[in-house]
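Below you'll find only one chain, the form predicted alone, shown as C-alpha cells.
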Amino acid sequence: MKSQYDILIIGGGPAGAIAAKTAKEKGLEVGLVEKRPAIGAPVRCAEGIGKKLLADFIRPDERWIAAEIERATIIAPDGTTMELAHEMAGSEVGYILDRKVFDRELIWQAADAGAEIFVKTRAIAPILEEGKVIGAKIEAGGDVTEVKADVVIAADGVESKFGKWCGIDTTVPMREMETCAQYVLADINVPQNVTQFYLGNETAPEGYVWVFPKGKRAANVGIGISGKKSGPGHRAIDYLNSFVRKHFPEGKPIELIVGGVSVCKPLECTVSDNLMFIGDAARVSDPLTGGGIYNALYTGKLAVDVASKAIANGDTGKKALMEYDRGWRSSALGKALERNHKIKEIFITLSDEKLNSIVRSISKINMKEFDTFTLIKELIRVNPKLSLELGALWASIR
C-alpha cells in the first residue's frame, strides 16, 4: 500500500466502490480500504433497487438479478390489500439484486479501472494536522501504516466510526434507528415478479415486513423496526418468526442476517477539511423505507466529482467540498429524503385502524402515476376522516 493517494476511501460497499472507480476514470491516485475479508458479504440489504436508478451506473446484468419485479402490493393490518402496477410503483419496482455479486461486480469494475483494493485491511484512526484530517492509519495483518490522501472518502457505513474518531457526530437517534432481521426462505410459493409490503403495529411497530422474491421458490422475507420499540421477546427477530411462522411455515431458512438502518435525516454536514461523507456513512439511507442502494451509488460519484475539482484546484477544505453537500442536498434525492422523513414521522404514529384505512382508501385512487404530493391530497379527498393527520402532512411538503 501506497504511503499518499489522491483519495482514500473507507469502505468497499456500493457507495465506496462506485466512489473508486470514479476516482480512477479521472486520473486520480485512490486507495481503498475494507475491513470485511471478502467484498459483498454478510449481505444487511433487502437488495431491492428501482431499473431506472441503477441504469444510471451500470449495465443490469443477469449474473446478479435475482428477479425482475413489475408490481409492489401493499397489505394492510386486517389483509386488505393494494396493488401498484408498474405505472404507478416507480422505485419500488426493479430488480432484486443478489448483493454477493452485484457488490463484487462494482469493486471488481473498480479494480478493473486501475484503484487498488486492500481488504481485511481497516483504518484506525485518522491523522490529523491543525485539527484537519489529512489521511488515515491502516492497519492490516498487525500492521499499522501510515497512509495520507488530500481528501479521505468516509465509506464506512451507518455511524461512521471513521467519522466520530474526526470529532463529527454521527450517532443515529434510538428512536430512527431500525433494527432489521432477514431470512433467506426457499420452499416456499411467493410471486415471482412481485414485491410485497406489510403493515401494522403487530406485525412490524413502527416499520413493515417485506417479501422479495429472489428466485424460484425463494424470497428475502425480512423486517425493519423502530429501535425503541425492540427488547427482550420483542425483538425483530421475535417480529419475523413470528411472520414466518403465519405466512411461510413450510418455509426453509437457507440464510439470516441481521443489522441496523438509519431512518433519521441525513449529517447536518457531510463535509469538512479533505474529509467527505458517502453512502449509509452521510445517513442518506430513505427515512421511509430504509433503501440505500442508489443513494450510495449517487453520493459516491457526486463526492468524487466534487473532490477531483477541488484537487484540481489545490483546495481541498471544507468550503471547497461544500459543492457535494449543496449538491446532493438540492437534487430529486435531498429533496426526497426531506419530504420522505417528515411523512415517515407521520406514519409511525398511525394506528392499524388508520393503516387500514389508508390502504382501503388507496385502491380508490385513480392516478397515471404514483406521486406522493397527488397521493395525500387524493387520501384527504376519499377519506376526510384522515384529514387531521395528513392534513399536517400535506401542508409540510407541499
Ligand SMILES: Cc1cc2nc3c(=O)[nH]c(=O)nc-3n(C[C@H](O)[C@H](O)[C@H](O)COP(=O)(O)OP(=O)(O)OC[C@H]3O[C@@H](n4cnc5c(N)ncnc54)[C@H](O)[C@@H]3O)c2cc1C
Contents of the next structure:
Amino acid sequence: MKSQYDILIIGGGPAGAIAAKTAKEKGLEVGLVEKRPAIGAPVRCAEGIGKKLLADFIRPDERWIAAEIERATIIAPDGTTMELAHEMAGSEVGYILDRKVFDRELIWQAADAGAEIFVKTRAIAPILEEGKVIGAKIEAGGDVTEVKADVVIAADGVESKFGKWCGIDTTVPMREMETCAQYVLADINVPQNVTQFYLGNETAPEGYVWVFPKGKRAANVGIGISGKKSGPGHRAIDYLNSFVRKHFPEGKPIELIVGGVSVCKPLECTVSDNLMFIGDAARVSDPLTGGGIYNALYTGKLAVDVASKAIANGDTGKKALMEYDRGWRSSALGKALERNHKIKEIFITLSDEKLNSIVRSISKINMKEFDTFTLIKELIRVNPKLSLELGALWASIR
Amino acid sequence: MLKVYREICGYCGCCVAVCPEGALELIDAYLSVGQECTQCGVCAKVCPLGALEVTNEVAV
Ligand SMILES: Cc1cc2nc3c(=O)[nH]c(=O)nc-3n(C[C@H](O)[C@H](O)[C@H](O)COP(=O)(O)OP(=O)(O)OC[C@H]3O[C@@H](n4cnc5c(N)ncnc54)[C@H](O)[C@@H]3O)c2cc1C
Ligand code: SF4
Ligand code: SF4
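What would you give as the form predicted in complex with the ligand, now that the form predicted alone is on the page?
Once more the chain from above appears, this time first in line as the rest of the complex follows.
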C-alpha cells in the first residue's frame, strides 16, 4: 500500500468499486480498502434492479444474472392483486442479480483498470489536519499504517462510521431503518419473470414482503419492516418465518440473509473538505423501495467525476466538491429520492382497508416508464379521492 | 450492559447504523461494543434476529 493516493476509497461494495474504476480511467492513483475478506459476501440484498438503469454502468452478463423480470405484482392484505406490466408487452424490465458474482465483477473491473484493492483491510480513523480530513489510518493484519489522500471517499455502506469519526452525524433514525431478513428458498413453485410484493400491517408493518424468483424453482423471499415496529417476538425474522410457513411450507432455505436499509432522507450534505460520501453511506437508498444498487453506482461515478476535476485544479475543499452534492440532488435520482421519501411517509400511514381499496381499484397497469412515479400517478388517476386525501403529496409530485 | 448473543447474530450491521453513540463496530462476524454505549437499547430493538439485549449485568 502506498502512503499517498489521489483518492482513497473506504468500502468495496458497488459504490466503492465503480468509484475506483472511474478514478483509474481518469488517470488517478487510487487505493480501495475493504474490511471483509471477500467482496460480495455475505450478501445483504434482494438483488433486484432495473435493466435500463444498470445498462449505464455495466454490460449484462449471464454469470451474474439469476433471472429476468418482465412484470411485478402487488398483493394487498386481502389477497387482491395488481399487476404492473410494461406498456410494450415482452419488453423486459429488470434483473434479479447474483450479487456475490456481480460485486466481484465490479471490483475485478476496477482491479483490471489498475486500481489498488486491499481486502481484510479496514479504515479505523481519519487523519485530520486543522479539522480537515487528509487521509485515514488503515489496519491490516494487526498493523496500522497512515495513508494520505487528496480526497477520501466514504463508501462504507449502511454501517458507515467514517463520517462519524470525522464529526458528521450519520445515524439512521430508528423508525427509518428497515430491518430485514431473507431466505433464498429452494425447491418451491414460484412464478417466473415476475416479482411479487406483499403489503399489509399484519404481514409487514411499514414495509413489505418480496418474492423475487431466482432460477426455476428458487426465490429470494424476504421482508423489511420499520425499526419502530420491531421488538422481541415480532422481529423481521419472526414475520418472515410466518410468511414462509403460510406461503412456502415446502421451501428449503439454502441461505439466510439479514441486513438494514436506510429509508431516511440522504445526508444533509454529502461532501466536506477532501471528503465525499457515496452509496448507502450517503443514505441514498430509495426510501420507498429500499433499492440502492443503482444509487450506489450513480453516486460513486459522479463523485469521482467531480473529485478528478477538483484534484486537477488543486482545490479539493468542500466548495469545489459541492458540485457532486448539487449534481446528484438535481438529477433524476435525486428528485426520485425526494419524492419517494414523501410517498413513503404517507404509505406507512395507510390502513389495510385503504391498501385493499387502492389495489382493488385497478387490476392491471401498463406503464411506459417502470417506476414508482408512474405507478403513483396512475393510482391517483383511478382513485380521484386519493388526490384529495393525499393533497400535499399529489401537489409535490404532479 | 449491552449483551451480544453471538450464536444469534447474523453480522449484518443494521444495529451499527442506528447507534447514536457510534459504539458498535462490526469486524467480519464479530460485533464489538465500545465504552460509549449508553445502553439506550435502540440497537436491540431493530436487530432483525434479536441478538442484542440490554441487561442489568455489569460489564467485567
Ligand atoms: C435485505 C436487503 C435487501 C436489499 N434489496 C435490494 C434490491 O433488491 N435492489 C437494490 O437495488 N438494493 C437493495 N438493497 C440495498 C443494496 O444492497 C445497497 O444499497 C447496496 O449494497 C449499497 O452499496 P454500497 O456500495 O453503498 O454499500 P455496501 O454494498 O454495503 O458496501 C460497503 C462496504 O464497505 C465495507 N466497509 C464498511 N466499513 C469499512 C471500513 N471501516 N473499512 C473498510 N471497509 C469498510 C463493508 O464491509 C462493505 O463491503 C437491499 C439491502 C438489504 C439489506
Ligand atoms: S443487527 Fe443484530 S444480527 Fe445484525 S449485526 Fe447487529 S446484533 Fe448482529
Ligand atoms: S444500546 Fe444504544 S448506545 Fe449502546 S450500542 Fe446500542 S444503540 Fe448504541
